[in-house]
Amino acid sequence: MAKNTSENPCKMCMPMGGILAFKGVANAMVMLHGAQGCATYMRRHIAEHFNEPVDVASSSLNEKGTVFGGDENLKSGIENMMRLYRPEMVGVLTTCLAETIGEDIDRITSEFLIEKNLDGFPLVPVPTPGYGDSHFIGFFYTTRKIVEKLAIKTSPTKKINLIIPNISPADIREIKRIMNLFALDYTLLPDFSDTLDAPFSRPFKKIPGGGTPVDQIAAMPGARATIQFGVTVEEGLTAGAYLRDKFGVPLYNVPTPVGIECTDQFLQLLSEISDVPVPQQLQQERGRLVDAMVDAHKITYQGRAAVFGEPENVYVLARACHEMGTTPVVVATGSKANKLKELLQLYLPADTDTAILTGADFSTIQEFALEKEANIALGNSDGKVLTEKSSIPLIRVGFPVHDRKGGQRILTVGYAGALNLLDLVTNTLLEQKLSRYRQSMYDSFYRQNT
């Protein structure tokens, strides 16, 4: 929905997503080529969601660098950062300022490696103008650029590549648990389940442990298949498509396993690839989920949901709402997401009057939520305006969750995540109903006669 102005945008900038992708690589550090304020803004958002210290370096472009070029700022910044942190990989992301003045980070980083005799060091430049697109696109594009830089032709292995969108550390751990139940050997990218949700330990580590090892990323072309959760993303932006086109690795692009159908699809795929039946433990979890859906249906069918956030997440959340009986009356994202509407129309009944909004801001989302009489919302903390202005209760899910603790522990994937989501939706609707019950009964039987 094109507008000349944006009120409370339902997205963030490309380098924000790029930082998250680099945080999923072991012993990696990120340099933002731009003004200091950009790095501060992004550190704050990421730290508030994950409740972890988040180090992001900045080339600190000032007036002089803006006019005469920021080569020296960027080179000296990378050198200082490498001396202090000793990273095994460095990512360089651009910002609005660097892109506007035409900084060529490919040339600058190549010159730096030659000048410092660092031939072969994984220094990954990624152009991510803040105005270029959303943090969602920045996440997928950076993941692809990491693979493009590191992947090399290697001997075939029995590993599975698993490329994920921006989900919570709790979600990543749940996916790992499922993969382990199938006894599959895999490379998951990017893996920030530990780097952005690290256990307490001493002494303090400048770079937290965890993340996808660089040598495993390099070996991804040898895998027997790639599973990618990225059905709403254009293929040219994904690492899975690159591995298929460049190295012939078969690609299975499937929805993120949120809700019962998408989780069924993921587990069936794992079963076919591994030639192992779905483990009994997961079948039992599915049975409990179905039982809970039956228990809750008298409440959940009354729900009319406004779902918003990153395209990949809103796609599966809308389907999960529909499965549990709650009608997704508004599905919105701030990204362009050209494929979202087409994909959703395959699963939502033809008589469901759902407003599917792309490139939306929260003023538009609120307008449609009121028009469609939404009584519950699912999305990140930025949607709290729906509660403040329209009294629509918000279930916080996605990124960022900065006005509550525990954003990194929100679980939505797998049958366990679907059960958690079902309880949240049911109890929110139940609380809303009970809080208004006495007044509605009074209005129905007495007020009209007074």
Contents of the next structure:
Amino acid sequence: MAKNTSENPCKMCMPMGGILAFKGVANAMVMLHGAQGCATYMRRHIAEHFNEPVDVASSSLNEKGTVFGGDENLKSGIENMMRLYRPEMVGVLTTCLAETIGEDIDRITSEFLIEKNLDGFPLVPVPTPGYGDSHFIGFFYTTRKIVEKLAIKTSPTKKINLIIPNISPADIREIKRIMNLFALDYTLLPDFSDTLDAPFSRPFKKIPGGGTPVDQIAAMPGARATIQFGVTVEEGLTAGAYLRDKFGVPLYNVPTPVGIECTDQFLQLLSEISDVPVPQQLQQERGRLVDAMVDAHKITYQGRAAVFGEPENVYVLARACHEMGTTPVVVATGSKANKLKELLQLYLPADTDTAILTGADFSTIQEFALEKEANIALGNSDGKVLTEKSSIPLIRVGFPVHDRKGGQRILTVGYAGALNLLDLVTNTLLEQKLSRYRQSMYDSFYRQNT
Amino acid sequence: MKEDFRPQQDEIKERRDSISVKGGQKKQLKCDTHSVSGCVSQRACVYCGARVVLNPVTDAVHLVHGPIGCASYTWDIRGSLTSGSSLYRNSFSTDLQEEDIIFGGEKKLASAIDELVAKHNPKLVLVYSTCIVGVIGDDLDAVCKAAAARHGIEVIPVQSSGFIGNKAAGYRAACDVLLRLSLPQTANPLPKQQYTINYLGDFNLAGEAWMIKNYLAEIGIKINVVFTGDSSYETLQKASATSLNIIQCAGSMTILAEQMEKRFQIPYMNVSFLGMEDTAESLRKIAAFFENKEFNKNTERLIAREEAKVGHVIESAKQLFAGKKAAIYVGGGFKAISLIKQFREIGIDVVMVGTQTGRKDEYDTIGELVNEGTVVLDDANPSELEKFMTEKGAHLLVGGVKERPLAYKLGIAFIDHNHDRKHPLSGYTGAVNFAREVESTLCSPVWKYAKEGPHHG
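Show the same protein again, this time as the form predicted in complex with its partner chain rather than the form predicted on its own.
In what comes next, the whole complex appears, and the chain from above leads the way.
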């Protein structure tokens, strides 16, 4: 029976994903067209995960604007924001409110640019109704809209486009390291590895350094290929598909390189595109990973994992668990993610007892985790309910991580990321066993007999 | 003294009247207005105001009628503790989808209430409206009324459409609900319990309401109901049976106190338990209200004992912090006033004070309390915080989650005064916690590395 209630959501709204995508563009500022609360809440949410100042403006739509249209609020808002921040690129995202009252942000923003003599300024409006889908879709769709707006026909380059999902700054840096080991030239979008994980430096910058430069985005159509980590998302929503359909850039849509198999696949692809063998250093890292997997295999085989979060991430995390012998007994996302089930079933053995849940909330995830006797969970901080209510230990990965420090530094990609995940899973399972076995043996055998 | 900041090229004219400098040109600080769009206000919305006030009602189903974001971003964000039900720590939502926006969400809401009542068996369901519910025109009142009749429980709509004002409007919506819950169920007013008070505007963050309850018990005064920390449907119903309302968070609860005075003849007074000075003064004020000599004696004994216990900690902190300057950016004006005094208690001058929703009278008091040259701002944004903290040479900022990374990036110490904190800042325990937290951040070796290093050559 379909529920009419979400009980503890396992997703956020579209503009949230849109903000993250815009934060990956160099010198960009973003504005939410809607009531003041949306921007404040999303800023708080993002700031707490990354421990960085996250400035997001709001058009502060009030009753008047809601009734008579928000043209004035949006235009004066963009102007104020530009005066305060002097951005080189501006993103405008709608909210539920703006969408429901039918705000035409394409028209309003075009008018604004003409009125202010800013013709040609990169201003990217993106419709992201909060009721449309989750933040996961907001992220991919905004990335596509950025490319749609900025990309222009360019003469061919040697570059590779990399379109990434919502992974951690540490993950983005690892992807870049791998690209550099292959000596490949690339454009990675959106790149918030610096903007949302900025080094301490003076003087303070209102817009932190880093991000994909606008001119590089513009030149993406000249690339020799696009690699996109977006297998669970509808292709039509992605930047990679746009670059292929509009400019003929070959698209390789592959899983995020999490775990050994997906990393192998990514490196193989890079090797083929560049005609360069996998660098020695990465081969050594793979060797160390396998060595560690051997060391841990009997422990990890005991794992029964509940994996939850954004579809792209849970898909690869579930596969990574499976590789190390840990059964993913629950794989869940709050997004609609129609492709997730089909994709996962290709990799999980037919007899694996896995519940694949889409459009799920935490009350459902909890129910299945208990039924399937999960003894470990992997996902964002919201999964702390699994620990609080059902004593299932949680390994924090994904977004948001609010109740621990270092969400931005959690590494899951590449062989290094796989090793990190392996250690986390192994040690969590060990901790659970070692901290309890004396008491549980005593309770099971000694007390019973006396 | 002239205004010691110069208008900059990037100054936003509409913000000019929301900033003042003590001793500068006389002007009335503009407050309680809409935020200027595009200025990165730190304020939230009506729904947020209502949600933070009502959320500590522990045994209620808090159902957000709207798209998922509103419920997602407010799930268990308060550090309010409970002595009973934990139902309030869940986040329920109708998770409206596009088809609901087109065809209306009333049916879905009704079914959601049915599902939740069947599963959790609550006595009270609070249904929060969000922006789009106000726009698509779902009749929340009718749906709630029908559900209440169907289930024989209270199902109360909270009129908190986000765009109809700011956080303060949400406080009003919450107070409307609380007043409705406080109305006696019988025709006759409830008899007033002797020596009892209601504690308004405390949300039992890290058990603060319990701490104050213990102090008052020692004096001889019982807390009747806390609004809304660790409250429940049943306790709220007894709210009219008391002699006095004390208010900690004035911003959110003054409206309710005024209404209760009008309807139930319960007088009210503002109190503050932040810092030793305010704590002692508040306890004395409360005790004095009852005109009972025993109470006064008990109060003095309590104050003397606690001050003896913690006085030396505060005194040594004072030595340690000499010459340090603080900036304040908090939600309400009353809290800002308490903090100015509390900083003074530990020997720290305040050089910048901002609030999200301060009122005129509160800004007047702030203006009287602070030193010449102190910058006072309403609805400040990160650019202004950065500018004035830098100009005024603040060594630390007290604020919420969003402000923390800004302070740290500026190399400035930071004190959390947000609602998800996990340590109490009230009373004598809180005064010590506060001093220790200031020490932990001001005296950390980390700032040495933030100043020095290879990048400075």
